[in-house]
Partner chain sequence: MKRKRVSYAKYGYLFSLPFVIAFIIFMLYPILYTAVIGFTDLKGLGNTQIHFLENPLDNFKEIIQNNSFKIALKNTFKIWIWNFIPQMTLALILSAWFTSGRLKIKGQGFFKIVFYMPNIITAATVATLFSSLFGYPLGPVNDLIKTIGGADAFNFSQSKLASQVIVAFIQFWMWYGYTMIVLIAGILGISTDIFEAADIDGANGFQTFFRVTLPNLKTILLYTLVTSLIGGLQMYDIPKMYQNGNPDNATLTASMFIYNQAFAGSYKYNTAAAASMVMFAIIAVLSAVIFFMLRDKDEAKLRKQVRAQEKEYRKKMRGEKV
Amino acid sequence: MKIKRGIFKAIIYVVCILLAILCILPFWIMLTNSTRSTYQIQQHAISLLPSKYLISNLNVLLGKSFNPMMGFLNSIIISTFSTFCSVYFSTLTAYAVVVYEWKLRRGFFTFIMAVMMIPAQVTSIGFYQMIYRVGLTNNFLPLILPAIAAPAMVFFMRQYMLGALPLEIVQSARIDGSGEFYTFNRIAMPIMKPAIATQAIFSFVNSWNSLFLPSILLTRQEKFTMPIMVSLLRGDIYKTEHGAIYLGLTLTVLPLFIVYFLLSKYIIAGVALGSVKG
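Let's have the structure for this sequence by itself, in the form predicted together with its partner chain.
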């Protein structure tokens, strides 16, 4: 019995390790190939060890239309502001639903749940026409401001707030003469910090990775975000520059890797937390 369980456990570890390799290997190949010359890659496309052509690949990459610094800055601007908008206003909306008794409260919350799943693709034609008419294509605002209304995040914040924010605190703040808005900013926001942190990470990563809306709205190259820049790598200009393509790919996801390995513990906890709803 004990031996049987031992074998079973060994199989489990082997499967898990193989899966781990499957998850890491593509990225590892990407990293090593970004340091190898095109000739080396053509001889053997897989090498587990890096080579020494990083700089020459970088020169090839930057010598053409690919400008990672610009894409990086654009992505940072959009992701940072939209994350701020979604986190702050979602918490505020959740606060309105949790703390105050108002006539339309229940209806409003039901409504938020009903619209939680509407994807950008479905609204994109009308959205594009609207933005085009007001002349805001190639502007970051249409990619930032919609984050103010993030129904799924309001839902999450509300669930968290029900457990974390005792209404007595709000009441005693009132007795102490604190204004409602001040109470929200100075008392509710700090209490919500753990929820805000995880939601901020997801919101940032989502915004950083999004391709559909940016590729519709941003047509000028100096406005491109990182994911749109990736499509440049697929174009004809880099057709045979394999090393440069791998390097370009690496550059687009480097910030994500850094964020992930710094915060992975919280991210995993956040996924688990977000899933146990209702």
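With the form predicted together with its partner chain done, generate the form predicted on its own in the same format.
Next comes a single chain, given without company.
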């Protein structure tokens, strides 16, 4: 019996190691390609060993007509504020749906679910026309403020809150004289940390990688985000610098890793908490 369990554990470890390699391999190839020349990438597309052309690729990247560091800063500003807006206000909306008893609560939640079914591309033309008429093109606000309305995140937060937030705690806080916003910020929000961390990662990644709306609303080079600048690296029809493109992609991915490592402990804590409850 012990031998069978040992074999079963060994198989699980082998499968997990293989899955980890498959997840890491694309990022490693991207990292190594950022140190290789265009000729090396074209002749040998896959290489696990870094080369010596990192500085030359960086010079090519910095030698373009735009400033990658400015794009990096623009992407951080948009992604950080849009993530905060979507996470905080989605959690606040879910809190209102779960905690308060009011007549239209079920209909309000049904409306939120219906909004989820509408693709963003359907409303993009009307959204651009509205932004153009109010004079907010080449402005970060149209890319930040709409993040307040995130139906999928409201749904996730509501489902998590139903099982994680005891209503007795909220009622006890009210009896003790706590205000509604104080109760939400000091009691509900800490309990929701695992869900907030999970959704913050998804929201940050989605905002950081967004290319469609920023490319429509932002036309000045000093307002370009990092994905727009990376897409412009392929604009030369005579020669495409693949090494510089991979270096730009590597710089684009780095903040996503940082955000994940900063918030991963909360996700792991939430998974462990859920397993204990189960």
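Numbering follows the first chain given and starts at 1. Here the structure is a predicted model, which means the values were calculated and not measured. For clarity, a rigid core is taken as the largest C-alpha set superposing within 1.5 Å between two forms.
Core-aligned, does Tyr53 move its Cα 2 Å or more between the two forms?
The answer is yes, as the C-alpha of Tyr53 shifts between the two forms by 2 Å or more after core alignment.
Once the two forms are fit on the core, has Ser210 moved its CA by at least 2 Å between the two forms?
For Ser210, whose C-alpha is compared between the two forms after core superposition, the shift is less than 2 Å.
Superpose on the rigid core, then tell me if the C-alpha of Tyr246 is displaced by 2 angstroms or more between the two forms.
Superposed on the core, Tyr246 moves its C-alpha 2 Å or more between the two forms.
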